[in-house]
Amino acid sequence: MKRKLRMGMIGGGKGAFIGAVHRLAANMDGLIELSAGALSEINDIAIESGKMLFLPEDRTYTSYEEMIEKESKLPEDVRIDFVSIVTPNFVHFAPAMMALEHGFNVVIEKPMTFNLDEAKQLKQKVDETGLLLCLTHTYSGYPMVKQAKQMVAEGALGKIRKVWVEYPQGWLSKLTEREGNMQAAWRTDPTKSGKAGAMGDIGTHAAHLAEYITGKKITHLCADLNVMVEGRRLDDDGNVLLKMEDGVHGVLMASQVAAGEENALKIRVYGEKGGLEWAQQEPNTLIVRWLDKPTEILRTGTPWVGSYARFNARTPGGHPEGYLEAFANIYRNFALTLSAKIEGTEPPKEALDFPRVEEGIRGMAFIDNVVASGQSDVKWTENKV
């Protein structure tokens, strides 16, 4: 490719903390540029976030719909080639369908939509148009992530087991919401959020990374949903029992009211032969516990690990790579695999890799499933998708 992807982005403006992160993110590789951008619902905002970002005037929308149809007729060498939807749940949607329509690529954060019938009715747009859809389910752009996925893949454990998985945050232990935050405010409210609070916002990762890593998908599921924080409208904490393809069995927790927590997300998985480690807060390590053998930690960028681990680290082994780097590999990848898809090759099987469509249903689906299942005295609830 001769020159840079052009970035359309919807929301993300002034103030808003996942906007900036996305922009960082899909600047790190040189890979992208930020050419349009709708990037707020309130004019002033829209405009004066443009002007920050040194946007020209003239693809510098008020409206993502604006954009959109303005983009589409520009010319093939100008318009842009992707739009970047990092709005709340409510706002996924309807620019992205749009988007699709219009024949524009699409990266969306997640969840993908607002329910599940909006995620098949993507899933079925993309597959009309051939278009790319990518999801940004960042842990899955962790080197350390990539290899345990590899790990498992090649047999290196034998037979799945048991997975463990847990995301405990504390930002919500009190009644934020009624603060004046307003990342806490969306969240919690059912008309913008969705049917699910934490288990749709971190259960969600939670669930792909489980899936991710084993290459198993959730048949069936066991949940236990709770508000703790009285007054607020959606789940704040949750424990969910997991059965997987050929066998596997989970154990997944979910919370916001685990107080004095960040970002905490650990993953365990168990084979016959050994078991892995993995936490989002120590994200160069991978921790490999053998049956009958020591235990090795294995780290990014040394000679160790394999392809995928390789191909998705960025600096020398002891540099730390985080939560920004990781990102970053969601879009490299999906820049590598659609700038291959734009000159009529292949790219590296590694580019390949990164969340889709696919996992967007699968995301809405646990959502639906597991407040079905806490709101029901049946043990068990179908993964139905």
Given for the second form:
There are 4 protein chains.
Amino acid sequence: MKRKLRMGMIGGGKGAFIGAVHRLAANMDGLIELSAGALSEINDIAIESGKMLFLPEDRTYTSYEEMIEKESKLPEDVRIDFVSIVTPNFVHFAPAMMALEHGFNVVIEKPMTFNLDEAKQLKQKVDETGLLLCLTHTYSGYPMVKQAKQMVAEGALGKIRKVWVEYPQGWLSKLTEREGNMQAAWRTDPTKSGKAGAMGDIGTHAAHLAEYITGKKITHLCADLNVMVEGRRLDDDGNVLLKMEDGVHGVLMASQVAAGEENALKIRVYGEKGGLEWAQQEPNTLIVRWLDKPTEILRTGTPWVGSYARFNARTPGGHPEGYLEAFANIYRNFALTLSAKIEGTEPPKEALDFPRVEEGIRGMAFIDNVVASGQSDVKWTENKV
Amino acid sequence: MKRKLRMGMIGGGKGAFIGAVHRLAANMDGLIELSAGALSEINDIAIESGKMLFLPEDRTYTSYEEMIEKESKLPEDVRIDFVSIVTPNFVHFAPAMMALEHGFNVVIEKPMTFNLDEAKQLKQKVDETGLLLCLTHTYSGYPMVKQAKQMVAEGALGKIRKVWVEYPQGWLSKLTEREGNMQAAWRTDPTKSGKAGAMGDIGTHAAHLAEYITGKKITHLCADLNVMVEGRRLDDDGNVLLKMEDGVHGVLMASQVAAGEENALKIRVYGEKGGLEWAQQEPNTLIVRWLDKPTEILRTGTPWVGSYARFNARTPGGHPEGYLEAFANIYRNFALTLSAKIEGTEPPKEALDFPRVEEGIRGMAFIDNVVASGQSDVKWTENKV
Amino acid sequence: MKRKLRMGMIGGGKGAFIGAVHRLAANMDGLIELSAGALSEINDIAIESGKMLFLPEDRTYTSYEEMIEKESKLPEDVRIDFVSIVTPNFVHFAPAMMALEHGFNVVIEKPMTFNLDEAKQLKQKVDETGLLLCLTHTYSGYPMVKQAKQMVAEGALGKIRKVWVEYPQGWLSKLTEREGNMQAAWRTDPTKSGKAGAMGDIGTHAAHLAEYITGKKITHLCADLNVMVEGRRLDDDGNVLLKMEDGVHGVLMASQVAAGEENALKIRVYGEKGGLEWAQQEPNTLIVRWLDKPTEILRTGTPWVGSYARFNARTPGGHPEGYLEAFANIYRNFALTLSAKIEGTEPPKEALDFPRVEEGIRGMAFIDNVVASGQSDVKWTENKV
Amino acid sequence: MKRKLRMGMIGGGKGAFIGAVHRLAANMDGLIELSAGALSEINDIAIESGKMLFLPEDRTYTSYEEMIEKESKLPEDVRIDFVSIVTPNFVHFAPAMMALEHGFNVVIEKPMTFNLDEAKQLKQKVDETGLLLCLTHTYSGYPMVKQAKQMVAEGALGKIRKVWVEYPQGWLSKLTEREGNMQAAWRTDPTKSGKAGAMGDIGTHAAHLAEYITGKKITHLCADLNVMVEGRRLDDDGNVLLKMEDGVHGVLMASQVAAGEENALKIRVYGEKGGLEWAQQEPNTLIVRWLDKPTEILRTGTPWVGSYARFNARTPGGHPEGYLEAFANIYRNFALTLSAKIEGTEPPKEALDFPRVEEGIRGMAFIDNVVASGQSDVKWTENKV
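For comparison with the form predicted alone, please write out the form predicted together with a further copy of the same chain.
Entire complex below, previous chain first.
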């Protein structure tokens, strides 16, 4: 890369959670600078947040429309290269579409949009413009998740038979949305979050991870979605049977009422020759069980992992890389790919591996289908896009 | 107890797996002596096995019919107190029924019978005779499983919301039944095992554990049963959604093609106030996660566990008790209960807690219903008994 | 074996801890029967304990002298084959010596005697009589400890460089001996326990384990022994630097004031090519780290362990074997060896592997030398026998 | 903070390990910008590295002398605020001293200098100038290490009795320094590393951690230092008995020949009421064992940790923070403290907690004393400064 890329952030003002995470991730590798921001709809917060982040005043905007408009008129060597959209779900589509229409690349939080139709429109716009859209399915940024994917792709496990992916959290075990928790409030509000609660917020991560590692698409769902906390308006717990391509069967669990759990995403994949286990809370370990030899422990930063895991780690074995590094990998790969595009070069193939608009569509379809399945008396619902 | 109880074993000759386990378990506490045996249908093996076990020649029988007949004619202070039936599933019912009819108490392997009808007949005979029938659902013998049950019963977790029970094994990842593995051969043969494979062999353990700990019955099932290894005749893998009494939802997984897994039964139970996690392969630890305070680690043999866990442990904390001790707890509790009955005393309430004929019926019904659900296009199948 | 071996127990009456453990261990495999007992010096307890254990009245003795005398006069096919001595340290030597003098084999708790001189006398008597003496260093009975020893012996790790053995317990963190705890009372009393506290009680286990696995003797010690709890009369905590044969260096730690710890014996051994880690509280796992390939997890009961680990396990992988099974392995190997001797046959070589009088002498010398080192200002004290 | 702080880096050019880590850590929170660099002594590498890091050409220097000279003449609102020294040990003192003399604050790698005398000179200069010197003892930046320190300081464990700190690595198990490994080459070279090998490189981290958490100084040492790999010129393995203030005893182990280990720093601290365990490879967990209640698991980002742990975490529980975040905490706390100084405000008390020149002196004294002890026949060597 010849220069840092310039980022304009939409959302993520003072008090927001995921916006801060995006900035930490974007900062880490020194490839991206925060150059502009429309950090809040509320003017005072937007301005105060801009100061805290050392943004120049004239690039601290009070709406994304203003930012996109004005930035698009700045000289090419000054204006932002991409926007990063970290607002609640119902404010994803409009800024993303407007950014694309004004020639800006897009980084966007998942789920990509409020509904499937919006997702398809974004896809069409991305295809038209040839711009990049990067969807921050963080967990696919972990080195050991990359390793799992590479091992499966290279056939180390033989034909895949079974996937178990579980995502228990406990933070919505009470009616937290009525206790002043902003994160809880919009996530449990169907007008802001969309038609699913836990399934949209974390179920989509689980579904993405299952498809990412196995390379197989989920074709059918059988969902049992529940509202466990009285008074809640969206599912806070769900168990889903899965059929995937090529005869893979599985289970997906997502719960936000698993009291006492933090963020315990975990996946196991079994094939004819062995099985993989990866848990997000101990992310630098990939347990590989074999049918015909002792279990092996693969670790981030050690010499025995493949090119994707190596490319996405920054330190040698035993120096734990965490959630922010996984997130930073998404940004870094996006930045390397975008830079190469700008500079007319070819990025390393490992850098091309980040979630894009297609994954965003699959996520929105999953939400539609899992909710439909939850309401159906028939066992299997097709996971159609 | 004033004397050791006398056991006559049916099955479990040389080369058998589970029979040896029963003997180890029965021996451990010095409360039971192996007094007679019909250890094999094959005369030579029966006799050789008797010698290896130091049985007197005249009580080494070559059929269970002979044993039950002859033992029933021995003087009361010589003849066996109970039979222990450790044969394959299709040879459970007849010896159990004959033993009961001749006044012998029964310890019997799970699943209790070959089909639900046999199970109901046994129940009727047990009710008629007032004899004891003990079903060896081993895993409910672990101290930390008892602790989990007691905590749930005492309301420590509040209302229960969710159960996640999984039982992956990998030993049937190939067509092992055609490679001379006797265990595999009968377990995958519908004429010997019954209508279910993995669901009968280990799914029943998982279902029992879920009901045992929560105190809630499984009311509805939605099963996806699979044959993953080509040429196999019974399910070797299954994922099942559960509805249980009082609004508990859950998932049960049982697989014998989870390549590389040993015997990784694990259960998690979540309530309003916290969650429990217990894994059979590290059985002396019960992880207790709380909604409003740090996670606690409860351990076998420590002072902070309840009366049931204490009653079922033999050593102080840090002296790991394992599978055989859990199995021995079933035998010990049965023996204490039976002795008390014989001697006209009252056993400690903790000793009364072992699986009985009712659990056997529930297991057989589960097999029927889970197989029916697996074949159904409707989402929910009632788990009727 | 053609018959069960007959055991006479010395000590281990009602309320004792380790006597009960010995019985559980001796019972488990059905190779040994408890035939006689001098279970307590207190007549009433001896008699009551005999009843609880279903001993015949005429073989329930009230002193070990009486037992040894009378048993030695019983017919050969009735009298005990061996004594099991489970009394406090200061009552080890006399019954052991008397048993040997009357032709009885001996199983004895560690540390073998009250002082080194007694140990040497026992050795001489064992040599004279050709009888077997088995010392119950339990931890060497674990399958994965056997596996570790076998791997080191076979050179899997290359030349051994470093040993780190630690044994933290917390149960003496207060002045427990003054609070009615019988176990604590004699163990902290120099007239009953000997010249060392923690180093005698658990340090000897750690030292034995280090020598057992590596096959190298400890040649020099540098000890820092402490009394952490005011008012205690013997060391309750110690850290010891080790030099071992062939350039191995190490550390041995033993503490009974590591508040909150249960029985956390753990050993790590590093060689040129890799390292081993085994922890008693998760005893079925042996972690094998390699210099040039991924870490492997070896497990009890799996096909990839050596002949010693296989010989000392009763169940397939995933059926945890614990402390009592390890203890039972000591008894079983002793029983197989003794039976073979009686019957004039050759036991399997794996059965010959149990601790004997030589290990007992090394333990007593370790106690002498570690205490001397603790009192010395010179860095290294020779670990002379 | 009103503006980002400006950093000039000394060392850390292309191919260096720790320099890259410093930049990642400094970048992460967006509080620091890399404004200048003397990244290598080799002109080409310095220049190429500057480009890769998007440094302006005119602030890409080819020696630290040049950088310090020229930067000190730039206007106050342009010139760097501090230097970050990431060179090998023998090039620590001169640039640090020169920076201080020119009015620049200093961040510096450990061990702080090449010998104790240099360390004392730096201390004097820091005292004279009132400038800040921050020593990057990374591991004290972890939230759960802060939590451990705070719990000990607040008396949660009662009087501290025992410390065990161990730091096994395996990367020098062969004569790696002769195989082209630059890191190994200077670290094992006494003219570049100083008088200690493993004890200087990682033993100092272990010693710092022990003193940091307990708040007690190491007063006496008894060291067994070894060269395990033939041909190596500095210790690659050592075991050290410790006496600390107020009757605390302990052990410190540091090894770079623990084959197969990654970076397995671990510390346990026991007091009268309980014990703490923290392992760097699972850094978000602090195990707290209690004498009188169940073990608790404290976790980064959960509500039950103290103010220091909270201040030093960026994400909620279950989003693992790792080595880079710990490193970033050192930089962030230094930056907050330096900014407050510049702006005449008071930083949060938690920000003041980063290692300084005093810790650097203690580290250098530890190296002197541990080497002296290793060569001594007397048991205890005073750890004098």
